[in-house]
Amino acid sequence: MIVIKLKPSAGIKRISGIISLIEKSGYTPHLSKSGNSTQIGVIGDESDIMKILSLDKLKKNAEITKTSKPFKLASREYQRADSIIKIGKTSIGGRNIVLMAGPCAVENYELTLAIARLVKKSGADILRGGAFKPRTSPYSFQGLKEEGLKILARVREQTGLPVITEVISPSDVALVGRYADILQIGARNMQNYALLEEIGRTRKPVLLKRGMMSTLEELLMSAEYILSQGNPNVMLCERGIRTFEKYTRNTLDISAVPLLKQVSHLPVIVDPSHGTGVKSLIPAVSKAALAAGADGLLIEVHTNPEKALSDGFQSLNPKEFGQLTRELTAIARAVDRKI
C-alpha cells in the first residue's frame, strides 16, 4: 500500500483533488484524519501507483511512503496517531479507558435494566448483553435473539448507557445495527470472513474478538477486511487463546496489548471474563490489563452469577464490580489515563 501523507498546508481543494486522481485512475482511496493529520492510503500495483502519483506534484503538500506489513490499513505506517472511535459522548482510544460491562446473555428486562442501573452506577460507560449467543452446546441457551435486541433497545432508553452485543451471522448485520451501538464480532467469527465484510459496508463500531487459536497477525487482518470496505471504526479485543493450561478457561495474553498498540492505531479491548473463566481472577487481570495498555474492560455482570443463564461462573456481582472500578480508577490515574 502506497501512504500519502499531506501536510498541514494541503486544503481541502488540495485533497479532493488526490483523491479524484486516485479514483479517476481506478483505486480506492482510503482517508484517515486524525488530528491536524490526514493520511490517504492506496491499495494495488506499488509501481503503477507510484507513476499515477508522480503524474501530479505532491511534494509540496504531502510525503509519499509504503506499508511493509500485511495488515496495511490497521498499521501504524498508515495511521501514526491512535485511532478514537466515538460512541455517543463516550470516546474510546486515546487518553479514555472504557468500561463495558453487563450480563453474558440478555434474560429478559427487568434483570437486564437492574443490571444495567447498577453498572452505570459503579462507572460503565457501556452495556453489554448477548442476544444471540453461539454456544458449543446447540443444547444450552442460544439468546432471545431479536426480542434480547428490543430488551437491550429499551434499556439503553432508561439507562442513556449505549450498548454493545454480538452479531453472528451476515444476515442478521443489519437487523442487529438498528439496535445496537456496537457490533461485536466473537471469537468463532473472527475469520467469517463474509461477516466482516459486511459489517465493513456499515458505519458501525465493531469489537473484533481475537479467535481462540489464532496469532495476532491473523487478528489484525481480520480487521483489515472489516477496515478495507470502508469502515474505520473497528476495536480489537484480546479475550484469551487456548493453550495446554487447565486452571483457566483460556490463557490470556497480556503481552498482546502493548504489542498491538506498538503495530497498530486501533483501540485493543481486553476481556478478562472470558479470558480466565475464573471470577476471582478477573480484578487482577484487568489491572494488569490497564497497566499494559489497554483501551477499555468488557467485564461480565451478573446480581445472582449462579442462576445465570450463560456463564455465571465467571461473571461479578455488582458489588464486586463496583469495588473493582474503584481499584481501576487509581490504576488509571498511575498510568496518566482516566477512567
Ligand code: PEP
The other form holds:
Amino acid sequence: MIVIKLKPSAGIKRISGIISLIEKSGYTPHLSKSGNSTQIGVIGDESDIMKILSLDKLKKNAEITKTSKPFKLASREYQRADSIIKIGKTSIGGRNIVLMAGPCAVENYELTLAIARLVKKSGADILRGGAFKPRTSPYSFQGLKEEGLKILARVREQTGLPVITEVISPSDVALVGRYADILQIGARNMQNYALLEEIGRTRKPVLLKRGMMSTLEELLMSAEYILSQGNPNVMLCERGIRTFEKYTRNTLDISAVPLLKQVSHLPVIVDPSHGTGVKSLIPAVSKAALAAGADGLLIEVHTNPEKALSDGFQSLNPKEFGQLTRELTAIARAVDRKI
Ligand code: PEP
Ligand code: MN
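I've shown you the form predicted on its own. Could you give me the structure of the form predicted together with the ligand?
Starting with the chain above, the whole complex follows.
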C-alpha cells in the first residue's frame, strides 16, 4: 500500500483532486484522519500507483510512504491516531475505557434484564449476551437465536445499554445487525472469510476475537478483510490461545495488548473470562489488561453462575463484578485513562 500523508494545509479541493485521480486510474482510495492531517491509502501495484501519483504535483504538501506490513488499513503506518468507535454515548478507543458485561448466553428476558440492570449500576457501558452460540458440542445449548436477539433489543430499550452479540454465519449478518449495536465474531470464526467480508460490507461496529490457535498477524489480517470491504469500525479482542497449560481454559496473551497497540490503530479489548476460564483469576487479569493498555474489557456476569446454561464456571456474580469495577478505577487512573 502507498500512503499519501497530506499536511493540514492541504485543502478539500486538493484532497478531492487526488481522490479522483486515484479513482480514475481504477484504484480505491482509503481515507483516514490523524489530528489535522489526512492520509490516503492506495492498495495495488505500487510502481503503477507511484507513476499515477507523479502526474500530480504532490511533493509540496504531501509525503508519500509505503507500508512494510502485510496488513495495511489496520496498520499504524496507514493511520497514526487511535481509531475511536462511537456506540451511542460511549467512545471506544482514545482515553475512555469501555466495560462490556453480561451473560455468556441470553437465557430469557427476566434474567437478561436483571443482569443488565445490575451491571449497569456497577458501571458497565455495554451489555453482552449470545443469542447464536457456537458450542464445541452440538448437544450443548445453542442459544435462543432470533428470540434471543429480540430479548436483547427489549433489554436495551429498558436499560439504555447498547448490546453486543455474536453472529456465526454470513447469512445471519443482516438479521443480527438489525438488533445489535456491535457484532461479535467469535474465536472459532476468526478465519471465516465469507463472514468477515459480509460484515465488512456493513458499517456496523464489530469486535473480532482472536482465534484460539491464531497468531497476532493472522488476527490483523482478518481485521484487514473487514476493513478492506469498507467497514472501518473494527475492534480487536484478545481472548486467550490454546497452549499446553491445563490449569486455565486458555492462556491469555497479555503482551498481545501493547503489541497490537503498537502496530495498529484499532481499539484492543480483553476478554478475561474466556482468556482464563477461571472465575478467581478474572480480577487480576482484568487489572493487568488495563495496565497493559487495553481499551476495554468483555466480562461474563450471571446472577446465578451455578445454574447458567453456558460458561457459569467463568462468570462473576453481579456483586463480584461491582467490586472489580471499583478496583479497576484506580488502575485506569494510574495509566491516565477514564473508566
Ligand atoms: C463468547 O464470547 O461467549 C464466546 C463464545 O467467546 P469465544 O469466541 O472467544 O470463545
Ligand atoms: Mn462464553
